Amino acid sequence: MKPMQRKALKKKDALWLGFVALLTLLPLAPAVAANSFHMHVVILILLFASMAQAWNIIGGYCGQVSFGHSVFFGIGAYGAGMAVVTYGGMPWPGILVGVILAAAVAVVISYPCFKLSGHYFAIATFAIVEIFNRSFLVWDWIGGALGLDYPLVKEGLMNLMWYNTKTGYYYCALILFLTIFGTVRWLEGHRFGYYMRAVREGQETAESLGVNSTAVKLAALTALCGAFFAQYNLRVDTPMVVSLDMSMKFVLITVLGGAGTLVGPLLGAAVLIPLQEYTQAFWGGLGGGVDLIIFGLLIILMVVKQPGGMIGIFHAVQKGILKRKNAAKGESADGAP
């Protein structure tokens, strides 16, 4: 039994090393794409993959389908935006405040929400998004319905702003991507990872084992994504960041790629973001509807045919190839003299 376990472990590590080898090529992307529209697409892929991975911790690994992550995303975005627009400073203090506030809000709203399970939990998170959405729309201190438009300040890492190049934004998105994916990879192999799986298998059982399901969340990661989103778009308003539309993107990207897997959010983002950006670039206003229609059809097909997402398809293909090889070996053995 032990040799088999070692073999499986080595196989898993080999796959992880292959993924890391692919990541080592990402820093070279600016040399290829420069400041083109393709660079913009790659930045959004990294950002949305990071956002989806942050949701994947709760929705994929823990099995608690939440539609409320855009609240934490919005708090991070408004933290950075207010630091620059309202107070005329650098975004970094605002990012820190946004992360802390997002974590605090997560603790407050998790207590009642995690008393629920299944569709009741999902409905509660829907309601929370609507509450924050309406509150932010009428809150003048954070810009209300008008939002916050960034002023032109000195470009550079200090202000997290660049005008003539996207290279700085790209490397910031890459660092964010590596931080979140590295955190999830670390969680997978440690005690906290087993806690997450325990919550997915049964919240009541997990709590009986001493697992505090209300602590199984990392809203701070989502807030970091929101802060970068605000800096990249140079604007913050409520429909952009605190909305059911944004929450659904967290969910759908992860489901398409494969919920509860490390690579799933990246695969989902690699499909949705180019589909969204290139259709809008080629067809203008019409593209805003075409990409959603195509993506909706993909989600329906995936849910019906392969609930495991794109990762599930890869595994099914791998099993089919292995089965054929074993069948071929069996036939050759039977036909041997």
Contents of the next structure:
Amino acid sequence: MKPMQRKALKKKDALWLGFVALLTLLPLAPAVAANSFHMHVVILILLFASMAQAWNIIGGYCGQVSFGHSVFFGIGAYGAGMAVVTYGGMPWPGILVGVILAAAVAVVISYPCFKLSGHYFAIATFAIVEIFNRSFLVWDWIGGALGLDYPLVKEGLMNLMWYNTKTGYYYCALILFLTIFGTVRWLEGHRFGYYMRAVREGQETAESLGVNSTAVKLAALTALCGAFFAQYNLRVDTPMVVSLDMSMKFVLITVLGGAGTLVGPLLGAAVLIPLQEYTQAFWGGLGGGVDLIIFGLLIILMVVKQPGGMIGIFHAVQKGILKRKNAAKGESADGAP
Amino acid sequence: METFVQVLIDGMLNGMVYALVAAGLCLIWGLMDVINFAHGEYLMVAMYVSYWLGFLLNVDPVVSVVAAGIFIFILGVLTYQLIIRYTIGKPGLVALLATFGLAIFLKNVCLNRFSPNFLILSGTWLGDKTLNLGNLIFSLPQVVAAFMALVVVGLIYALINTTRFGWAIQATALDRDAAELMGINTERIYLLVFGISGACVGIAGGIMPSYLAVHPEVGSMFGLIAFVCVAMGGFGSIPGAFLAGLLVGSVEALAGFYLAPVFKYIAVFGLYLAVVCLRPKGIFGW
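Pass me the form predicted together with its partner chain as well; I've looked at the form predicted on its own already.
Time for the whole complex; same chain goes first.
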């Protein structure tokens, strides 16, 4: 039994390693490299998969549905943005400050929020996003309603900015993606994984098992994603980064892919982001929100038809294949030895 | 002192309308533990119904309230039949996200059809008439809206607590299987309650164009405030939602007047956080 298990584990690891290698080499693929729009979509997929994965820990594994993650995201984005725009320096110190601040905010707001459960928790996180959204909009020091527009400075890793190709951004997004997926993968195998599943059943134990401290770490990672988003967009404004719409994206992607699973966020992002970007590209020009009408309909359809997420389809297919294999082998294969 | 009373009562009038919007949401939440994210968009659609009836057929909002109520009743029933029915028994997030999709859809259909412009209905009966009580001055449309909200919330409360249909709703909310065994058609209860919830918000939206501009984004804020009212009042409690609506309305008006208009929603959401900090299940929650 044991060698079997190890073999299965190794096979899974090999699959992951192959996948990572594929991602590393992706910019060399001519179809992607030649068309920067495809590249843009791939970068966004990686970024949003990372963000969704950070949400997945609290929302998926622990079952605490938070709509407040755009607060951390926004703090990260503003940290990078202000370092470059307001102070005219490199983004790095700003990113560091943003990450620390986001963690601090997470400590403060998780204290009252984790006392709540179910919808009360969800609505409390709504309220927090709205409070931040409205205060940021009128706070002149951080750019207020105008937002921050990046100046053009020398490209390169120092300034975390590239103009000619998107390859630099791609590798940054990839590192972000691997860091967050690696963390979650590690957590899943770790004792903590069992804790998390326990918390999903009974929430009172959350605090005693240290979900709070995990929430803080993941807030920091979310802020890192926000900083990258700011550097990539070359613009930070409140409705874009700290808003319910942004928060909903974290949730939508994860749930569409499969909440509480490792691959779920990646699957969700790989479906939702191209959907959003290409509907915008094809139908956005029609004006009057046609792209969003289609987007809304597709969300309803996907959620209603596949409430367990896309991962459910994969499991169904896998089961089907297994069944057929077993049927081919004969009766003995799926029964007792 | 007079200013304080004026602002406070203005806020409460507004709060009664919030309470009506929240009552609709509260019914569904209490019955099926579903948060309808498109609730604010129902309100927006109701406002458009009333606006176009007024603009094209010269029907006053006071009358179109009925039409808006019926229209949103049907919209609610359709939502249940086409979407919510499939999400019952699934994790709570599923219904929430499906209705979020519906909210995006409705908002953008209205944007597409009616443009993002603010539409204002002029020459209504209530128009800019005022009601003067001594030194206090109230805008008549708001007083009428608040009164209407008060009546409808009262009716809903009576419906739930004194009629057989209401008892059936309560029974279904407590235990669906047991209610089914007692011969209650729970599927029909769900359907009708979704419709009634729509009718509540439809009535609120129907009267609003006589004092508020209509645009596709108008519902979002009302929807959020309704969530806050329901959660602040406590799980599925109509009196709780009513009280929370009044509280939210007054805090909003007072903060807007004494601090700055930008702070009014910050104060409202802050109030919610403060309340659930003290009572994690809301004022009347258990």
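Residue numbers count along the first chain shown, from 1. Here the structure is a predicted model, which is why all the values come from computation and not from measurement. If you superpose the two forms and keep the largest set of C-alpha atoms that fall within 1.5 Å, you have the rigid core.
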Item checked: Inter-form CA displacement between these two forms at Lys323 - rigid core frame, Å -> 4.3
